[in-house]
Amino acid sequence: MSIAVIYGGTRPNGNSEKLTELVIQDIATEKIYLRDFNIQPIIDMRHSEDGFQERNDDYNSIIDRILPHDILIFSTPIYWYSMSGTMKNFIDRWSQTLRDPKYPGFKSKMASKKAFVIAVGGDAPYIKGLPMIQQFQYIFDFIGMEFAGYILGNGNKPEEVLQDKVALFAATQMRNQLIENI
C-alpha cells in the first residue's frame, strides 16, 4: 500500500507539518505541499450547458499524483476552526474533477482509498477542531473514501505541538497503524 500526504499548511514545518512528520517519519510516502501549487478556485459550473472550463493551473497534475495511492493523509492547521484555505480550495476542485472526462470514475477511485487527517490549532482543538473532522468525515463519506483515523494537535507558535503529550501519543499511534496497513 502506499500513502500520499497532502500538506495544506502555508508556513513551512509549520505544527501540522511537524506533527504529520512524526507519524511518516521512516515510511515511503509521496509529499505534496499545495503551497507550492497554483490552484485556482472553483467556478462552478455545474448547471451549465458548457459544464466546468479547463483551469490554467496545477490542480490536475495534484490529482494524477494522488490517484496511484491507497492511503491519504490530510494535514492541515487549523484556520479559523476549519481547514486552511489552501486545503478547502483543493477540496472544492473535486466537484470539478467528478464532471472531467479525463477523470473517468474519479469518485471510484477515491472510494478505494484510506484517508487520515493530521490538524493542529491554537485555541482548544480538541473541541473546537471537531467540526473540521466532521466536515472531512461528510467529504470522505460524500466520496465513498474510507475515513481511518485523526489526530488533533494543540500549538500555536512554531514547533508548539512538539510539547502536545496527547497528540504525539497520538502520533505514535496513526504511525504504528499505517505501518500495520503497508
The other form holds:
4 protein chains.
Amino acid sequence: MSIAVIYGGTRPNGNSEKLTELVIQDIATEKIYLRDFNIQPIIDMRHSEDGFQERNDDYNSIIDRILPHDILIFSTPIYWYSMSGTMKNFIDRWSQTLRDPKYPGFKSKMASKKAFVIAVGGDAPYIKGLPMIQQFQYIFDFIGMEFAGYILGNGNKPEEVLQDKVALFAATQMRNQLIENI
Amino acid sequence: MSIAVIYGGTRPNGNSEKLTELVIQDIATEKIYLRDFNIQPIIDMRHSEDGFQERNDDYNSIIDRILPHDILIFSTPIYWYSMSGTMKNFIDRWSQTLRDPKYPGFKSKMASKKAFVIAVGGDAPYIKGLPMIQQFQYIFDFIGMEFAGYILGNGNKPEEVLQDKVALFAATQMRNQLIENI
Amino acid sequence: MSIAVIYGGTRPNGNSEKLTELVIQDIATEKIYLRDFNIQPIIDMRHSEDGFQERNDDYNSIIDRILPHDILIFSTPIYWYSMSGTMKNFIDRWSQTLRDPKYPGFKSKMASKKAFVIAVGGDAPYIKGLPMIQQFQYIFDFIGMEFAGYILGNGNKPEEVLQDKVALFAATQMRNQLIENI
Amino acid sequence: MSIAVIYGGTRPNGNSEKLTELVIQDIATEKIYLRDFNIQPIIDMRHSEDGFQERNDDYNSIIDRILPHDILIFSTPIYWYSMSGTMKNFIDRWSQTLRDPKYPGFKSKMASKKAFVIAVGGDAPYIKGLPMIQQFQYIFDFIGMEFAGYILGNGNKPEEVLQDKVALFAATQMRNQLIENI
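Structure of the form predicted in complex with another copy of the chain (previous: the form predicted alone):
Below: every chain and molecule of the assembly, starting with the one above.
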C-alpha cells in the first residue's frame, strides 16, 4: 500500500505539518503541498449544457498524483474552525472530476482508498474542531472512502503542537497503523 | 441599519442566490459576489518577523465594502458539507486583517454587526449542513458578531430550492426580521 | 399508514406537546406519554451469561404499542441540550429488546418505519439543539429507520412556541407530509 | 482540590469505569455510582405556581456529595450516541436545584468547579460520540463550569477499552493533569 499526504497549510513547517512529519517519518510517501500549486475555485457547471470547463490550473496534476495511492492523509491547519480554504477549494473541485470523462471511475477509485486526517488548531481544537471532523466524515462517506482515523492537535505558535502529548502519542499510533498497512 | 450580502456561490442564479433574493427583494443591499473577485488564500505569517504581506488582490476592497454595514448576510451553496472554498478563503483572510494596521479596530467593528447565513445544498442539508452552522457560530463568536439567524434550504437542480416550502417561509420571516431592523 | 407519537415531556401541555398537537390535529394517532409510565433505566447485561433480566416495568407495553405503526414521532422538550432523560431511558432499553427472544425481528420491524422528531427548547435551539438532531440521525441509522424530518422550536414559557412562526409553518408542512403518507 | 467521580454506567466494571479507574487510581476521590441510587426524572414545574415538588428520591443526597468538590469527572458509557439515561436524568434535575431554596448559590458553586468527561462506546465513538461532547460543552457553559478535558474510548466487550492505546495514553495524561491540580 502506498501513501499520499495532502498538505493544506500555508506556512512551511507549520504545526499541522510538524505533527504529520511525526506520523510519516521514514515512511515513503508522496507529499503534496497544496500551497505550491494554483488551484482555482470550482465554477459549478453541473447544470450547464456545456458542462464543466477546463480551469487550466494545477488541480488535475494533483489528482493524477493521488490516484495511484491507497492511503490519503489530509493534513490541515484549522483555520476558522475548518480546513484551510486552499484544501477546501481542492475538495470542491472533486465535483468536477466526478463528471470529467478524462477521469472515468474517479468515484470508485477514490472509494478504494483509506483516509486519515491530521489537523492542528489553536482555539480549543478538541471541541471546536469537531464539526470539521464530522464534515470529513460526510465527505469520505459520499466518495466512499473509509475514514480510518484522525488526530486533533493543539498548537498556535510555531512547534507548539510538540507540547501536546496526547496528539504526539496519537501520532505514534497512527504511524504504527500505517506501517501495518503498508 | 444597512445590509451587505456576501455571495459565495460560483453559479449565477444558483439556488442559494435565489433563496437570498427572496429574503432581500426590494430592500437596499450592497451585493458582493465573491466569484467576481480575485481572493488569494491566506499565507499564514502570524509568526514571521515581517508579518503578513500584501497579497495584491481584491480582498481588501471587499472588506472596505462590508465594514460600513450593520448586517452581513453570508449566502453560500453547501459544497461538500461546508461553505464554498471561495467563501472560506475570504474568511480565512480575516486573520490577516485582524493584524493589519490599515484596519485598526477591525474586530470591534465586526463585533458590532449582526450576521445571517443562507445556505442551500442538495444532500440532506437539514442534517449534513449542521456542522457548517456550528462552524459559523464559532466564527461569529470569535469575531464577536451576533448570529441572528440562518436558513438551510434543499436544492440541487436550478431553482429547485423554490420547492422547499419551509425554506421559503423561513426566507419570509428573515425578510421581516431585516425590515424591522432597518 | 398509521402513526404513534412518543412524548418525552414531563409537563402536560408543554411547548413540545403544543407544537406536536399542531402537526397531528385531526389525524388518528396512538399517543404515548412516557411520563405516565414506569420505565426503568437499562441494566447492561449484554455480556452476562444470563443476559438481560426482566425489569418488570411498563417498557414492553410501550414497545407493543409502537410496533404496529408505520410512523413514529418523537416529541421531546430539549432538556440540557438533548432529549429528556425519560425519553433517553426509553431508547436505551432498545438495546435489551434487540436481544429479547420475545421480540424477534425487532430491528427489521423498526427499520420499516419512518421517524420524525419535534423538539422545543428555550436556549437557542436552532444552534444548541443540533447535536441532538445528529444523535437522532445516528440512532435511526443504527436501527435502520428513515429520518423523515424534524422541527426545532423555540419556547420556554408555556405556549411560547406558538410565537415561533417558522416552527409553526414547519409544523404545517410536516402535517401535510403525514397526511400524504397516510 | 478534591475530586468527585459520577458514574453513569449500569454494568459494574464496564469499559467506561475501567478507563476511569486508570485515570484516578491512587488518587483520593468521592465515587458516586448513579446506578445505586433512585433518581427520578425531572417533572418540569418551572411555570407552575407551586414550583418544583420534592421527588423524595436520592437525587439531593448526590448533590450534597458533589458540591464540596472542586473537580467533577463524568464517566459514562455511550448508549445510543449519548450519555446514559441514568446520567441524563441526574443532569436534568439540575433545573430543579437551580430553583431550590435549599440550595442557594447552586449555579455559582457549580461554576467554580472543573469538569472532565470520560466516555466509552463501541460504535465509532471518535466520530459518533462527538455530538455528546458538544452537548457536555453546552451543559458546562450554561452552568459556568470549565470543561477541562475529555477522553473518548473505544470498547464494547468487557475490558475491550484496555486495547485502545490512544485512550489509555489520554487517561495517563488526564491523570497527570489531576495530580497537578490537587
